[in-house]
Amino acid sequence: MDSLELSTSLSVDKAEKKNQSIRVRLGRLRDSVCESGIFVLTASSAIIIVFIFIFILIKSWNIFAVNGINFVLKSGFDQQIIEAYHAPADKPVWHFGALGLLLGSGLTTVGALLLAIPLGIGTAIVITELSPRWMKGLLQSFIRLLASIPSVIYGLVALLVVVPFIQDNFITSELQLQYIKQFQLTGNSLLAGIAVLSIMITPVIVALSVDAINAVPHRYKEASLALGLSHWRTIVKVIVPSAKSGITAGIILGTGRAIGEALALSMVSGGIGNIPNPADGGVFFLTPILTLASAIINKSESMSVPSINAALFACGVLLLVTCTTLSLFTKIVERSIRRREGLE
């Protein structure tokens, strides 16, 4: 009887070991398939991005071949589009300058960041550190809802609210007459673009900053409070610096969205490639402008002309290079911060 029980026990052990071995093999096979699938998807995405860049570069090559560096150093894009559209087929216009568009994109982005960064980080601190527990989830859901609203909705609200507000409160008849030879002051302006863009990118900064602050180990806060620091000094001196890599990533991601935004800005910024003059004082912010992304939308109806088609693709090249540079810069900054903190 004892030998029979021993034999049965050995058989059961062998079966369990065999089943365990099979489960281990299946687990390794599943992990291998998942890793291979992720690698294929990642490689496919990278290849697609490369082909998109090559396609856009080919489409715009004639513009860069004719203009060279002058494409980003000279202005007058609006007038050049008109000249190219009305030029005879045997004498096409290939000279374009996107300086006004670059400055328009840069000014709206910088202005929006100056408003959105303190507002976004401050809101994230309120949500994570100063709000009651029942309110945190509600506020986070509200912020994510704001981040998911389509840009055309922001543009429509700004067109109905922000633009009339600027026109009624900052633009007078005398001011319109003074600058009528240069441009028309209607409320569609750099200021309107900055306002709508700051509202659009703030939820992105808030959402990523909240995640970064929540990821800070709770023992950091406990140690700071135990040393006698107030709650506010703990936030400023300990929690926010510890979360700066995630906050920085959110800021750069918001910058990328701001630079690439087209629809909302085309509705409220004026759609004219002016270069605002600081010597004009407050009119600097009331000047109608045009960004790179908005130019592609506003001038797309003229893409039947080969030179205009190439010029708009050249604007796309500048946008793609800028966004790619920002993505790489995000990785570099994040890795640099992590190395300084001893996490790598």
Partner chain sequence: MVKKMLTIIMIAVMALSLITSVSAASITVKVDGKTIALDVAPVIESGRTLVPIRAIAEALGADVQWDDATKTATVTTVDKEVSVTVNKSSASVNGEAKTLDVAAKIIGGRTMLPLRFVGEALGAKVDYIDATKTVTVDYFTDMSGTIKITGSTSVQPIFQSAADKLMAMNKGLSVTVAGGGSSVGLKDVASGSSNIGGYSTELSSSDRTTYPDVVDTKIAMDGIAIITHPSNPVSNLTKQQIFDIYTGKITNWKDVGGEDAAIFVQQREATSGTNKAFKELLLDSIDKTKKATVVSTATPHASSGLILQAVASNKNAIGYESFGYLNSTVKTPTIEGVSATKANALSGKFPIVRPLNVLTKGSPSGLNARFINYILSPEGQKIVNDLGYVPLKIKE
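Only a predicted model underlies this, so the values are computations on that prediction, with no experimental measurement involved. Numbering follows the first chain given and starts at 1. Rigid core here is just the name for the largest C-alpha set that superposes within 1.5 Å across the two forms. Compared with the form predicted in complex with its partner chain:
- When the rigid core is held fixed, the Cα atom of I58 travels less than 2 angstroms between these two forms.
- Once both forms are fitted on their rigid core, the CA atom of L26 lies 2 Å or more apart between these two forms.
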Given for the second form:
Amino acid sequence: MDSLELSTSLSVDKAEKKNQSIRVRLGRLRDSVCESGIFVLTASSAIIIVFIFIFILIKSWNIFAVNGINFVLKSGFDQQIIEAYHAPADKPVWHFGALGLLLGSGLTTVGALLLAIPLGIGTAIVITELSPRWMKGLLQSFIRLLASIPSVIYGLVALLVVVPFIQDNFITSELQLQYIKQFQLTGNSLLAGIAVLSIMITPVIVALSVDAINAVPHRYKEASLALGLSHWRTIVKVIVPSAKSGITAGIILGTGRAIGEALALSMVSGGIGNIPNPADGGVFFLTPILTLASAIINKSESMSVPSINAALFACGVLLLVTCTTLSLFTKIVERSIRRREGLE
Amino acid sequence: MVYSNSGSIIISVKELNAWYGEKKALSNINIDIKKNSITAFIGPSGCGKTTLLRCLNRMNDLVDGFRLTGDILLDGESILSKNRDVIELRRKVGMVFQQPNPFPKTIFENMALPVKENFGNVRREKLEEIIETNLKAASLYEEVEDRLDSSALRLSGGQQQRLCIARALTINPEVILFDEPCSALDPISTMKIEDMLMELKQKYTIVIVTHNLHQASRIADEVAMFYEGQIVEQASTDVFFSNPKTQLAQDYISSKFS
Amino acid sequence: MVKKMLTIIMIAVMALSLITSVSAASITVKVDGKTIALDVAPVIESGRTLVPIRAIAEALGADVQWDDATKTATVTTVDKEVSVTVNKSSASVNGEAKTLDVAAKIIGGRTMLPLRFVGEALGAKVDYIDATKTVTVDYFTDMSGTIKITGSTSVQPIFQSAADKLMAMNKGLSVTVAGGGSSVGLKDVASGSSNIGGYSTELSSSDRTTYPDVVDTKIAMDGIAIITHPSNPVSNLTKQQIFDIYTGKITNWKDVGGEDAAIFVQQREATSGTNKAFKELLLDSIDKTKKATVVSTATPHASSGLILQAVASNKNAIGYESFGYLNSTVKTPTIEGVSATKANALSGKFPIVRPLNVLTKGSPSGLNARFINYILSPEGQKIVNDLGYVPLKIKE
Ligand SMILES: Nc1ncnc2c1ncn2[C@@H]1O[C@H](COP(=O)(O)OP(=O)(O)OP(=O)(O)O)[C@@H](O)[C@H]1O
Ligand SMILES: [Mg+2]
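Switch from the form predicted on its own, shown above, to the form predicted in complex with its partner chain and output its structure.
Next comes the full complex, and the chain you just saw is listed first.
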């Protein structure tokens, strides 16, 4: 009796086991199909990116072959475009120098980051730590909205508000006369570019910082408060540092948007690739400038001329290289942060 | 000498009632905590031990909808009064949580942060000295001596908890509150922490929440048993375990010891 | 006595005409499917419809001239010239004598021409539908074949719009429009590799001698106005002053009679047609070496709207703008005392204008001529106007 029960239960067990092993194997199969699917997708998008890069490189190759390193060391892009455009077809102009554009992109981006990082993190702190619960949701959806507004809207608003503001408040007619032989002080300037960019990227930084701060475990906050730190010191010393990698991601995303922004900047930054001179003092910020991305947009009408076409693709190469470097750099920074925190 | 010291009362809870929103968590709590002693809070899950503990350094201020009536005196002064400086209170009444919660920083930074924040910029040698002393007091020093600059999150659970204790000691509190400090630890780590607590009692007043009655009987001087938001029995450890007065305590002890 | 006699005769003539010509108030005339509004109703005489021709001819892109001395009406398109004299049965088409079965008449003081004859002489298909009492004239809806167009990029948009409209109306018509620049248009037409060439300026006399059989026909004018902020006190500029401002020689409004303030030169991007036209019409007309370039501090703008906005919002800015985009947000100072109006552009008085021409090998004829006539028709001239150019035929 006993042994019988035992044996039946054993056989049931066996059947069950068989079933189970089939299920396990099916599950494994499904997993491996999913995995290979994801692998194919990832690989193909990587291949597409590589192809884009190669395509742009080929398109611009002649520029680098002719100009070499001078492409990033010499300036005068605007005039070179005009010369190239009017050059007879049998004597094309291949000499270009994009230093002004490179500096334009660099200065607007750095300037915007200097404003947007403190503003963005500060706003994120206000939203997560200092506002009552009902306001949090409201503020957060407002920030998301701001982050999703197309850049042309920002450009338009900046053109109608920021540019006249700069003109009315920072520029005198004497100053305009003093500089008219070098450039036009009209409000369309590095400063306007920085302003519009910082307004554009702040919501991005805020949105990601809010998520990062919300993800900081509550126990860190409690530990800090229990150690006699004030709420404010807890934010500064524990919460924000613990959210570092998320905040960094926000900053990087913002930087990417800033470097790649073309439309809004081409509307307010002046449209000429001047190199701001620190010796000019405050006028440094009032100098009209042109960025790599804006140049591609503004000059794209001349793309029918082969040398201009190549020069604009070369600007694209510079943009791509900058962005790639940036994201590699981010990966390194992020990894080192995580390593120091002991998360890896 | 030690005995007479432990006679004086440092914390005195009077007629305390507490609510989370509509839900009452503590009712009519009266308890005195003696200086340089270990007081253990015991009782079944959900009976309000943590709630009371967190009232003692006002950590419950963080909880939305929490409110209380009654009073808590620290050295004869109310800690609940409007103009009481909470930060100063928390410096006097430190806390070690059930889950080890080191910051995601290096061991050194974990220790240095509260020192710098509470005592301003101390000299490097002084800082190192404070850190060393407190790590030793938490009997962690030998284990981490040569890796102070690696992340605290890489320590084992027991080591992390001792680090949190050491960190709590850096600010020189009068009272340290422990909320089930050993619940996540193995017997050896537990023993180490128990030894350490016995050691710390010389300098600090200790309040500990524990589910482990063996632990309570081993280390506590006083025991308070909670049930459904009330203290049903409170006595010195010897008396409590040898001669519990209430049926609830008797049942709880026998079920837990059997 | 004599007066009375005359009156009687007049009445008799009128009565007679009333008998012979059946009043046809209900007859409608449709050109290319559209009903033409006529100020005098058509009449049918001996089975022929007589109409006041002007409105109908113009719809076909033709001009109508009336010679009161000889009582002759002449209807001209780029390929046809039809003359009809009142009460005469002979007419001429491109100089060739033709016989009319019903002569033109003056009825009630208005000259009435035989519609079928004139229409068919111009090349249109004319039909009478008795049931609806409708005369249909098919001209731009009666096109088939292929036209190849190259040349000036300034004229290209006009060609393109016209081609799109015509191809939508004619299944058998295929028009290809490409750019290449005016000189390409000239060479292509001369060599016969395209049927029509776009040419955005006057044919030079040397070009005329090199390509003697190429004929140019003006279809529109392109005028460029100088624009400033409405508050700018400068009301007139000379061409030389504009040249000096745009080449950076003059940088202060004071030097051209304005306030003591910097001049902010605005221009279009290098590729813009307006930019090119400005250089050719103004800079190159002063500096004949054609080497003059716009000062490098000038702010380039990507569109007509943006340069307008830039000038409208900066009280010391100067810019240039195609006539079609001008509005009241900016001021247009006179140039050499001539104000920037379409009439002045048409008459050639305004200094920064150029004709937009079409080139054909020999006088335009056949399908080419009809394409050009379309551009000269009210519909075509509306395209010209909508694209920002100055139409040749302005409706007052
Ligand atoms: N933040 C909170 N919000 C609402 N109710 C809470 C909150 N924290 C605790 N409570 C409730 O208050 C009562 C007491 O909880 P408390 O955490 O003090 O119990 P405890 O004795 O520490 O239990 P354990 O031994 O399980 O830790 C419980 O019923 C619990 O559900
Ligand atoms: Mg608890």
